[in-house]
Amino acid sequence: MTHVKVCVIGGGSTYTPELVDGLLRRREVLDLHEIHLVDHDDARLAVLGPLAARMAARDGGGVAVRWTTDRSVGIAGSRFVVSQIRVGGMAARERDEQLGREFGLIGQETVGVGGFANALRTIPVALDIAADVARWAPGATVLNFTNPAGLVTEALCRHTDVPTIGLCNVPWTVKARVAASLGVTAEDVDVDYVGLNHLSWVRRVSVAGTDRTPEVLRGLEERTSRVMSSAHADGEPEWTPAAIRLLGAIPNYYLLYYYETDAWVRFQAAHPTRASAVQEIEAALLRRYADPELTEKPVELDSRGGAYYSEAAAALMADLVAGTGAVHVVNTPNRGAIPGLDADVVVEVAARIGPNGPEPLAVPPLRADMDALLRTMKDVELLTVEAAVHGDADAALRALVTNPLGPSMSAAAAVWARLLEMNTGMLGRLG
C-alpha cells in the first residue's frame, strides 16, 4: 500500500477538526502520510491549520499536516480530495436565505430558491475544481460534501471524468437514532435508504434480517406525538403522528420543506435565519480553536450541526482504501438501483464500496407519491446543472418554476432578477 494524502478543499471550514479526528482515528487501515488543507482564506487556515497540526502531533501517528492557498500544491499526489467549500462565506448563505423570504418562499441554503442560488454559485468552482484533481492528482477521488450536495454531485458526475462520491452526515444520523431506538449498534442495522440528497426517506429497517420497521414507526410516531405536546406555538416545524402513519416511513428532515411549506413559510417569517446564527457560532468556534493549548476537537464544535460528518468521510476512504465491500449511504449515478430513473442520474441509495468506487443496490420502486416528487426534483437538479454549466438563463427559469418550492411562473422572472442581482459576479457564465 502505498502513503495516502488526503486533500481538503476548504480546509478553513469550522468542520474541519471533525475530518481530521475522523482521519487520524483510522490513520492504521488508510496508512495515512499527510493532510493538506486548502483555502482560499488565510486567517482562518491561519487557525485550522496549526490545530490540525497539534491534532496531529497528540495522535503521535507521524501524519504531516500542511496548508496552502495554492490548489495545486494541496491537490498533488492526493488519493483522496475532500470538497467543503462555500462559494460566497456565510455572507451568501445569508443572502440565500433572504431571497426566499423576500418572495414569500423557504429561505433554505440547501432547498428552494436559495439551495439554487447557492448552486449556480458553486457549480462552476466544483468543476474548476475536478479539473485541478485530474491534471494534478489523477486517479484521486473526490469526497464532495459541498451543499447542495446532491446537485453538485450531479454535476461532477455528468460533466467530468474524475472518480466523484457525494456524501451527507444525514444517513449516518438517521441510522445512528434508529439504532438507539432500538437498543443495538449502527452496525446491525440495516435500512433501505431511497431518494436524493435532502429528499430521502428509510422504509424499512431490519435488524440481523428481522424486520423492525413496524416497530421504529410507532417509536417515531410517539416522539413526534411528545414532541407537539411540549412544542411552543413559535417554534420550528415539526413531523406529526399523522404524517408519519400517512408516510409509513422515516422521512428525511428537510422533507419538511416540501410536505409543511407554509407553516415554515410563517416561521420564517418570525425568527432571524439560521446563516446569522451560526455567524456567531462559527466565531466562536474560531476564537477556541486559537487556543494553542487545544489539540482536540472541542466538544463546542457539536452545535455547529453536521454530527457524523467525520464517520461518513473517514469511513468511507478506509473502506475504499481497504477494499472491505462495506455498504455507504452515498450519493452516485443510479445504474438501475431505483427503478424506472435514468442510469446516469444521482440518487442517494446504499451501495458496496468495491475496488471501483460505489455500486448502488437495488432498491424496490418507489411507491407513487414518493416517485412523483424524487423525478420532480431529479428534473428540477438537471435543469439547474444545464443553467450552470452552459449558462442557460431559460433553463435557470423552468428550475425555478418547475420546483414545488419555487415562484409561481409570474413571479418567476422577479426572483430570478433579484438573485442576479445578489449574485453578481459569483455566477460563473449566468453573470
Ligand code: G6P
Second form
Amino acid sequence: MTHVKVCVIGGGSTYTPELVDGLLRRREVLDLHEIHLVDHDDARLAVLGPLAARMAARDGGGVAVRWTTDRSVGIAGSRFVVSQIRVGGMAARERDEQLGREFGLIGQETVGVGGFANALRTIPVALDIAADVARWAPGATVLNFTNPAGLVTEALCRHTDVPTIGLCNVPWTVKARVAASLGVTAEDVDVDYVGLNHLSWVRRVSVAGTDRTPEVLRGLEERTSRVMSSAHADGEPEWTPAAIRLLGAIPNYYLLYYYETDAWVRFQAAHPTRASAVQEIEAALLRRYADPELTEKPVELDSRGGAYYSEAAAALMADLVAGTGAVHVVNTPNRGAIPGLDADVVVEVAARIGPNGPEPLAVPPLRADMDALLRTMKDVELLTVEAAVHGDADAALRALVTNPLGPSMSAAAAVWARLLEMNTGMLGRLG
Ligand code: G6P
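For comparison with the form predicted alone, provide the form predicted together with the ligand.
And the full complex, kicking off with our chain again.
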C-alpha cells in the first residue's frame, strides 16, 4: 500500500479540526502520511494549520501537516481531495438568507432560493477544482461536502471524469440516533435510506435481520409529541406526531422546509439569520484554536451542525483504501438503485464501496408522494446545474419556478434580478 495524502480544499474552515481528528483516528488503516490544507484565506490557514499540526504531533507525529494557498501544491499527489468550500464565505450565506426574507421564500444554504444561489456560485468553482485534481492528482477521489452537496456532486459527476463521492453528516446522525433509541450500536443497524441530499427518508430499520421500524416510529412520535408540548410558539418548526404517522418513515430534518414551508418563512422573518449566529460561533472558535496549548478538537465545535462529518469522510476513505466492501450512504449516480429514476442522476442511498467506487444498492420503489417530491427536486437540480454550467439564465428561471418552494412565475424575474445583483461577479458565466 502506498502512503496516503489527503488534501482539504477549504482547510481554513472552522470544521477542519473535526476532520483532522477523524483522519488521525484512522491513520493506520489509511496509512495516512500527509494532510495538506488549502485555503485562499491566509489568516484562517495561519490558525487552522498550526492547530492541525499540534493535533498530529500529539498523536505521535507520524502524519505531516502542511498548509498552502496554492491549490496545485496542496492537490499534487493526493489520494483523496476533500472539498468543503463556501464560495463568498459567510457573507454570501447571509445574503442568501436575506434574499429569502425579502421575497418571503426559503433562504437556507441548501434549500429554496438560498440553496439555489449557493449552487450557482459554487458549481463553477467546484468544476475548476476538479480540473486541478485531474491535472495534479490523476486517479484521486474527490469527497464533496461542499454545499449544496447534492447539487455540487451532480455537477461534478455529470460534467467531469474525476471520481467524486458526495457526503453528508445526516445519514450518520440518523443512524446514530436510531441506534441510541434502540440501545444498540450504529454498526448493528441497517437502514433503508433513500432520497437526495437533504431530501431523504429512512423507510425501514432492522437490527440483525429483525424489522424494528414500528418501534422506531413510535419512539419518534412520542419524542415529537414531547418536543411540541415544551416548544415555544416562536420556535423552529418541528415534526408533529401526525406528520410522522402520515409519512411512515423517518424524515430528513431538511424536509421540514417542504412540509412546513409557511412556518419556516414566518420563523425566518422573526429571527436573525443562521449565518449571523455561525459568524459568532466561528469568531469564538478561532480565538480558541489560536491557543498554542490546544492540541485536540475542542468541545465548542459541537455547536455547529456538522457533527459526524469527519466520521462520514474518514470511514469512507478507510474503506476505499482497504477495499472492505463496506456499505456507506453516499451521493452517487443512481445506476438503477431507485427504480424508475435515470441511471446517471445523483441520489443519496446506501452503496457498497467496491474497488471502482460506490455501487448503489437497489431499494424498493418509492411511494407516490415521496417519488413526486424527489423527481421534482431532481429536475430543479438538473436545471440549476445546466444554468450554472452553460450560463443559461432561462434554465435558472425554470429551476426557480419549478421548485415547490417558489417563487411564483410572476415573482421569478424580480427574485432573479435581485439574486444577480447580490452576487455580481460570483456567478461564473451567469455574471
Ligand atoms: C448539517 C448539514 C450540513 C451543513 C451543516 C450546517 O450538518 O448536513 O450540510 O453544512 O449542518 O451547520 P452550520 O453550523 O453551519 O449551520
